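The chain below stands alone and is given in structure tokens; this is the form predicted on its own.
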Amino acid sequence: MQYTGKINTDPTVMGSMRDAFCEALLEAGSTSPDVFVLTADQGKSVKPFAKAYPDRFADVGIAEANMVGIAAGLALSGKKPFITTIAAILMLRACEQIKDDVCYQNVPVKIVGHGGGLSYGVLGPTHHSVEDVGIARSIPNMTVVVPADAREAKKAVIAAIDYPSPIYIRIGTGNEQQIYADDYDFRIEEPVILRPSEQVCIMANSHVLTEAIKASQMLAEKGVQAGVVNVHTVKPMSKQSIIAAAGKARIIVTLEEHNILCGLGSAVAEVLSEEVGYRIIRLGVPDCFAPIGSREELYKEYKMDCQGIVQRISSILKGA
């Protein structure tokens, strides 16, 4: 899908992922009676919610199987049920659950994560969640989503609400930087093209999307043609519409902030395995605990930032 409205470039306009989330359970609720939200012990970051429906809601402490295995019971009792929590915590405390509880018995449990990938970086390995994507799409009958930006969030939210099967959706936890425009048209499964590939396509979601659009800016300025293709849903993911994405580029390259194993990197590699004359490289956290650090210290630690992707792709094509 192509994206047709104006792409925000400007740092400085600023959204949350969290709020964006509230906002859109706000909305659910007040025309959903059947919503429902649950928490572990972060109650703060839902509280507009519980306290308009007090009676939909409720913050079940430092017990995330519990939660996960509560709103199995709340699904298959025709209610639509949200749980969120920190998301390094969520999917390998309660990975039983959600395999056992939800997927197993292919419940439309909607599990959201916060802090997503090195949003809480200055915390460290604890609180990094880099292996979260790959947890979730390794289960059967789950669907992936790792939104962008503020505005994809919402919109990820609300097309959860009536989701008929389970969905993880990983968002991140402060202010991020603002990309689309109110008019843009999310669809869960569909790659949405901001740039057009010629001779490179640059494949990423989550936050660091924004650093993809500044390489892509950067390689214009030297004559290099890179496209820039949000993968917001991680599984499922089909090869058309990858290849339809990927345009006439022959190099794809991958930004995740996701161990580089496991997550969009693999799942694209997975796509175009049996498919002639593509060389996939993936950008991402290496396979090894992050250090203690700022977001943005971490990204130019592992050359996801905008200058390691420029430097990453132009040695790429020296040597091609």
Contents of the next structure:
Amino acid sequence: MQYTGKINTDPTVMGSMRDAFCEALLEAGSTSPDVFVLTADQGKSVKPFAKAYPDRFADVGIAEANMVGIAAGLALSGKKPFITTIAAILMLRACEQIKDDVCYQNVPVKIVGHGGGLSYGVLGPTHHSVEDVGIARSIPNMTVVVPADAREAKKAVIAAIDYPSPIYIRIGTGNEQQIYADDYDFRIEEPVILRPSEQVCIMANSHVLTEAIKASQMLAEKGVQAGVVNVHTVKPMSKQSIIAAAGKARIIVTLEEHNILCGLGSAVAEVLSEEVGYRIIRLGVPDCFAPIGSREELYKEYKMDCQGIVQRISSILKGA
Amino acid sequence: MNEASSKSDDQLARICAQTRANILRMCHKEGMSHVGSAFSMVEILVALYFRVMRIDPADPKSPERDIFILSKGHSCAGLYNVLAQAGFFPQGRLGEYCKFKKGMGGHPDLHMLPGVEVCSGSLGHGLPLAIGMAIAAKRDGRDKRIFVLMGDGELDEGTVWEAAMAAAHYKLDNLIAIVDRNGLQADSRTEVAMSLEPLDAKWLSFGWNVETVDGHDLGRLVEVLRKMRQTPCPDKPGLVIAKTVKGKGVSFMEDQQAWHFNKPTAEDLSKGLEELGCQ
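Form predicted on its own done; form predicted together with its partner chain now:
Following is the full complex, with the preceding chain placed first.
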């Protein structure tokens, strides 16, 4: 089965992944008495859960590693803990606890990092989260999901509630444009086709997917049919699903708010490297610390914006 | 679910000696070390498993059980022996120590052996895990206790103190931590590596109920740990500083830095077993 979604064309329709996360938690809280939520002094968006279920909420203070260990202890006791704070800090500061306490013990801790990718742009590299996906996906037993908008973030969180093993969900911060126009089928591991591919397929996730969609439209006006696929799950990645989602395209362009090393582009390249006939171009942060800048400025800097994507694809097609 | 086995004090003393003897044999055979670290905690574990904790080796996953977390996972040769003697698995399995794909590695793995509650190895992980378990036990209304044993060198880790704050903050009087205060860590004496003293004052100031005890006096250990288990200080987690000797029980290993990593030779084994009365 192929999963497809309809693109929202109204740029004024916005949504917050962090709010969507909390909406899903509130629903989970009412149906599952084992859902706990922990934060490390970054719980603004989960305050409604804390208010509704104070005995299943804890702010552990600014102590990310301790939070991960406590969550693993809860999970070993049969609970379903969600933990959340800034993605860059959670995944790197508490990486060893995530490896040993969560993944090695293989307990169902749900790790939700907010401010993913370049969404904290002007706060600089300490808050840019462009290594987290690569680190998370290199740890056995971990599932890694990078939703593209608030609707998808909610679906990912709902899917995580009874997920039996560790999962990392990396979301944005603040209001972001909605990508999906309406409801669609979400399943961990299954990419979603937003525009079918002919010559080129752009595979992306997170908010930067909006640039892929705009680029696809611009290319269509030039007579180039570049498909768009939302690869929300970076791990596990099914080779067959990726091949099916690429359709007829043999030029695959990956686009991610992440270092071009170790993230979505690397994962796609790994599975397609076993197949003959694909050319893979990876767009993202080119293995450097990004400068201070808004998200849009940083997209432009690294040619992750729609113009940059169009230019890159056009030059590839000219050379091909 | 039992707190005390029917074994006599003399039998428990014998179990301590046999545990040390087996640790020596296992570490000699497999060339694995951490003998000194395993020796210093033997009486602590025997007190817990034979006199203090509510356990049922026939039902090792009972939700009502007390839990023991060996945070200083490198000393697991001692844990394996005490678990076997307490009846969690046949003593014959001790021959699997460090064998390929068997359940008894140089650090414990909860998936592989009955009675092992967590995977440990890297230090500073046990106390946060214990807090999660203690919160869950309170939430579920279970009258159970979470015990966690840390090395004193382990207290250098920042997560221990993050967790020390949190356990007191959450008023976890169902959590009892023990420090194996043998005074030596891998490279040096603890006070040379990083000053820990005044250790009791540190934990007191963090809001814990603190007791200090001779960590090789089985009777006193049982007394203090039982009191903490049965009548905890309301709203306060408990901390037992067990003053121990690294390598305790074999004269040439006692308080010797080298016996953190040293591997017992055939001669060491022979002399050690003789001193332990376990030839």
